[in-house]
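One chain follows as structure tokens, the form predicted alone.
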Amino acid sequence: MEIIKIIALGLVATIFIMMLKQYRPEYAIYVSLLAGAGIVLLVMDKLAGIINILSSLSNKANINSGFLGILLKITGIAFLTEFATSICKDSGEIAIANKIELGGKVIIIGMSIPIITALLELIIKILP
């Protein structure tokens, strides 16, 4: 099961940090971004057959290729912007991780401009 090898390296990252915090406390950042990358990495086969489901699901119902991308896209910054916010929030830069968030959130709007317009639209043709 992925979940255990997930959980496994978060707890022995998480114990390893925490030995690294008493005598070395600027290498527990590293070891946080690895863990991080390697837990990224264990997901990344199930993200690819997330995708590829529904990219068939949208070519079965017709829907418009594009939104699923922008809908990909948002997810994807979303789960980055939160990666990023907890590292900088683990080495205590909280008001770093705030304004990461605050980028994350105008990109994602940015991003989903194009499928309200379109949800407008549609709308509009329904009502008389």
Second form
Amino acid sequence: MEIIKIIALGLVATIFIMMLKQYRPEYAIYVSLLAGAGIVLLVMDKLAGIINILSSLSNKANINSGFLGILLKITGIAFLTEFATSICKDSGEIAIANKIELGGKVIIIGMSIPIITALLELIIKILP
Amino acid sequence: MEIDLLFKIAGIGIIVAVLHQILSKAGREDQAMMVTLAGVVIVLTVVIKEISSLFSAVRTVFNL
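Switching conditions: you have the form predicted alone, so give me the form predicted together with the partner chain.
Full complex below, order starting with the chain above.
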């Protein structure tokens, strides 16, 4: 039944945005921001449950939990940058959206360096 | 909880638009600008509160 709430929120927000666009275009951005935040908050607890299950499974399979933590951080950063870039693109600011995306990519690459080094060491060990 | 926030923001937007039209027609441009600024400030406080709760939720879930 959760999906109905999400659809209702999205449609109501779209209707308000169409209404507000003629008189006050800046309020359209506020309504789309609020709708996006509301929908994400609706699904956030389910996401938390999924992530807990994943981390417990990875602990059972004794995968290095450090890497899983980094992967989780990277998905979080990717999600936030996508949230911001889509809002900027909606309001027509493609340049700002690209800058935010660039920042997100740089931060993600910066965080994934330990994984890359571990992978390279593994490969070097395997090679004769 | 989110739906009535949307109604509140849309209501403020419409009221500000209508007041702006009335005041500008009545020749009081400065007061019209004041009304618009007040609307922007009110809506910004609501939006920023909601966005900060979103960021804290994301931070706790992804333990950023």
